[in-house]
Partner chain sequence: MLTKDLMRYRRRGDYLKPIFIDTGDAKLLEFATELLAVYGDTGGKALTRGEIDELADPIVKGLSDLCLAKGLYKLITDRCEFAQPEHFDYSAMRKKVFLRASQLLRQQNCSFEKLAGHMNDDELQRFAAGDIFADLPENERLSRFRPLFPRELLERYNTAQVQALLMYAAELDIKVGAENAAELRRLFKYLKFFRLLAKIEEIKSPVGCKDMNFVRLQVSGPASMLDSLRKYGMQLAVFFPAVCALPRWSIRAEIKLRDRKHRLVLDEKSGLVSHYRNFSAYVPEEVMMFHRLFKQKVKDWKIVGEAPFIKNGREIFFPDLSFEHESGKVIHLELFHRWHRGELAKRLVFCNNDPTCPLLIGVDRSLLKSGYDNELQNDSFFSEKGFLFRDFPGVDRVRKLLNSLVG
Amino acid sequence: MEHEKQPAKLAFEAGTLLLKNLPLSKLPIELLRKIKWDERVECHRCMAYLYAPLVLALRDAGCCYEDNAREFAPLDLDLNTDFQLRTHQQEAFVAWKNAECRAVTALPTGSGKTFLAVTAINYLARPALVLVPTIDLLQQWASQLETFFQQPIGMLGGGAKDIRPITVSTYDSAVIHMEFIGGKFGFLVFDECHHLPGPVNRVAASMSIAPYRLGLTATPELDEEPAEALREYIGPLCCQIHIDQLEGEVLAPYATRQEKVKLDAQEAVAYQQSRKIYVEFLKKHGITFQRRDDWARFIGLCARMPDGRNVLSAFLEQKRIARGGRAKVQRTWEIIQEHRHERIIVFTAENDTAYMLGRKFFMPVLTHRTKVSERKEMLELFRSGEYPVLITSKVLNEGVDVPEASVGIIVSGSGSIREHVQRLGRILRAADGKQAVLYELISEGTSEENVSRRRREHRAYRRSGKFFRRRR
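Can you show the structure of this one chain in the form predicted on its own?
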C-alpha cells in the first residue's frame, strides 16, 4: 500500500535499503523490478547499491523523502601535489564526470590510474573506499593516498581493521564488512575492477549505497555476463585508451619478441606420448572446451573413469614438458645474460616452473606462497637493483608497481589475453632512455603455439612495431 502523503523513508540495514511509504506509482519500472516487499519488517527492501537511482527517481517525481541511509558528509580535503592530469587522464576524468561520476575507465598499466582516482576523490570530497584485489595493492594505495592527502588512511585487510574517511580495503575484506560500513562512504573506487564480477566480490559493490563509483582497469575485456555486472554495479565503460596510443610518451617504447624453441628428442617423445593419451580421451568423450562446463566434465570423468588417473597425469605431464623444456631454460638464461644490466621479470604459468628456474639460476622467486615480509623485501631489492631478476608465477601479473623493470620473459602462461597484456604492462612504466622488450618463449610443435595465438589477439601486439624472431 502506498502512502503518498507521507514522505518516503530510506534506511540502511545490513547491505540493503529499508523503504517505507514508497510511492510505487511514481517510480520507473526498471527500478521497481529490483524492489521487493519484505513481510518481516512490513516495508519494501532493495540492495543498497540502488540508493542513487532511487533517490534520483524520488527527486524527479517531486516526492519528499527522509534519508536515514546516508552516514557520510562532505570532506575538507587538501590535495598535496603539483601534478596535473595529463591529456589521457583528463580525457578519462571528463568522460567519468559526464557519466554522472559512475563509470569504468580503461587505462594501460603505468599510465596513472591512481592519480586519476586521487583527482576524483578530491573532486567529490566525499568519504571514499578504494577496493583492491591484493594485500600488496592495499599497502601501495594506502601509502600513496597518505602522501597525496596528508592524512591517515584507513585499511581493511591483511590483519588491519581501521575505518577512516578515506579507506583502502581488499575485495575480500570489503565483502565481510560492507553490511556494517555500506552507508559510510559516498565514493567507491574499484581498482582492477575486472575482479568485481566474481560471485563473491560483487557483493561488496551491491551492499554499499555509494552514489559515486569509479572502476579502474587496464583490461576491460569481459564475457557478456561479467561485463553486464560491471555496468550494473559501477556503470558503463566511459573511456578506453590503449597501450599503443601512449607508447613513447606516457609509456616506454617497446618491442615484443616471440621465439620458438625445440623440445629435445627425449622431451618430444614424452610429450607426444602424453599428448596422445589426453587427446584420445577428449575425443572419446566429446570434450572440446568450447562449452563452459567442459573443464568440469573433464575433471569429473578423470575422477570416475578407470583410466582417469592416467589421463590426468598425461595431461599434466604434456603441459609440464611444453612449459618448462630444457631449451626454454637455456634460452631464458641467454636472455638474462643479454640484458644483464637491466631489471628483468621472468613469468611462468605455475609455481613449480618458477621454483625450478630459481634453483637453476640461484635467483629469487616470488609466488603466492611468499610471505608478505619477504615479498616486500624482494620488491625493494629489485627496485634498488640488488636483485636484477625476479622470477614469478602470477603474483606480478597486475597491480604491483615495479617501474624499474624493462625486460619481461614469458616462459609460460595461459591463453588469457588479459594476462598477456598485464605482463606487458609490468615493463612499460616510462623512464629516461628506457626501451622495453617482452620475450615470449614457445615450445615448437606443442599446444603452446595455439595458446600463444589466442593470447596475442590484442592491438598491443598487432601494431607495426612488433617483430618476431624464430630460433631453430
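Same protein, different condition: the form predicted on its own was shown, now please give the form predicted in complex with its partner chain.
Only a single chain is listed, so you will not see partners or other molecules.
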C-alpha cells in the first residue's frame, strides 16, 4: 500500500532496470512475468529492453513514476539530402511506423536499407545506435551517416571507442558495452538483424532501454526460437520485399550460372583416396552429421584414435581439392578474363583458398585479417575501378556497399541459403545498363554438388530461364 503513495522509480543498472515502489497490481500480467524481485539489492529488476512497455503500462495505469533510467533527450537533426523514399522504402517506413516504431523490415540488398534507417533516425530525432556485424560495415555506416547528418558519428569497435548522439557499433562491441551505455540511446537500428538472435548477440538488444527499434535484413527466414527472439527484442516482421520484386527497377537484372568443373586426373585420384579414408572412418564410428554434436565427436575421435591424424589429413585434403582444385582455379581466371572490364568479386569458403587465389592471380584479398587501413583502401580502389577484382572469403558476404560490382564468382561456399542469397545481393545494386551475373563453380563428382543443392533452395534462384548449367 505504501508503494502506491510513492512514485515508482526506474533506474538503469548494468543492462537492467532497477524498479522501486512498483505498483504491481496495476501492471499487465505479461509484463509482471518478466519482472523479478532481486533480494541482492532489495528491489524489483527487469531487463532494460522492457523500458518502453513498462513506462507505457505505468502511464496507462495513471501511476506516477520517476524516470532515472533514460539518459537521452531529443536531438536537433538536419538531414542533408534531396533524396526521397522510393515506393518500396515508403511502404517499409509506413509499416514500421504503424508497428509503433519497433519492427523488422526485410528488404533485398541494394534496395536502400541505409536510407530507410536514416529517414527513421531523422523522424524520431533521438540518439541512435546502429549495430552492424562487421568492421567494414561499421566504417561504411559511419561515413554515410556523417554525410547525411553533417555531424561527427561515434564508432564502437575495430579499436574505436567514441560514443556520440549517433553512433555505429559492431554487435561484438555492443555486447561488451551495452551494460554501460544502454540508457543513452532512444533508437536502435539492427543492420543484418538475423545476427541478433544468437545467445551472445541478443544481449546487445536486451540490455538497452531504447524504446524505438528497427531491424534490417535481406534474409529474415529463421528457425522458430531465433524468430521469436527477433520479435521480442525488436518487434514483428512488418514488411518483406523480395529480390525478384525489385529486379530491373531498383535492382539490376541478374542471371545465376552454375558450372560444373571436372577435377584433373591427378586430383581426381587424390580426392577419391582421401574421401574414401574419411567416409570409411565416419561409417565405422556411426557419424552421420545429423546430430548436433557429430562434428565434435569426429574431431574428438581424430584426436584419440591411432589413425585419427591420417583421417583428419584426408578430410582436409578432399575438402581442399573440392573447394580449390587446379581446374577451378583455371576456370576462375578464365571468367575473370571474360569479364575483365567489369568489377568482379570472387568468393571462397575459407581464407586459405582466398589467399591461394590472391597469390596466383596477384589480386587483392580482403579477409578479417586484412588491416583496417588496407581494407579501406582496397574497397576504394575497387569502387574506382583501379582494382577490377576483389577476392574475399566471408567478410564481403553481407552489407558492404560495392555498387559497381556486377560479377560474382563463388569458388566455394557453405550450404547456407543465407550466405548464398547475401552473396548474390553484393552484385545487385542497380546502375545504368548493368546486367549482373553470379557464377557458382562446383567440382563435379564431389561433395560440393550436395552443398550447392542445399544453398540454392531460395526463390531468388528458382526462376526459370534465369540460370543455366554448363559442364566443363
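Positions refer to the first chain, counted from 1. The term rigid core refers to the maximal set of C-alpha atoms that superpose within 1.5 Å between the two forms. These numbers come from a predicted model, not from an experiment.
The two rigid parts rotate relative to each other between the two forms, and of Asn80, Glu30, Phe180, Pro253 only Pro253 lies at the hinge. Domain rotation between the two forms, with the chain taken as two rigid parts and C-alpha atoms superposed, amounts to 8 degrees for the smaller part. Lined up on the core, Leu312 has its CA atom moved by 2.3 Å between the two forms.
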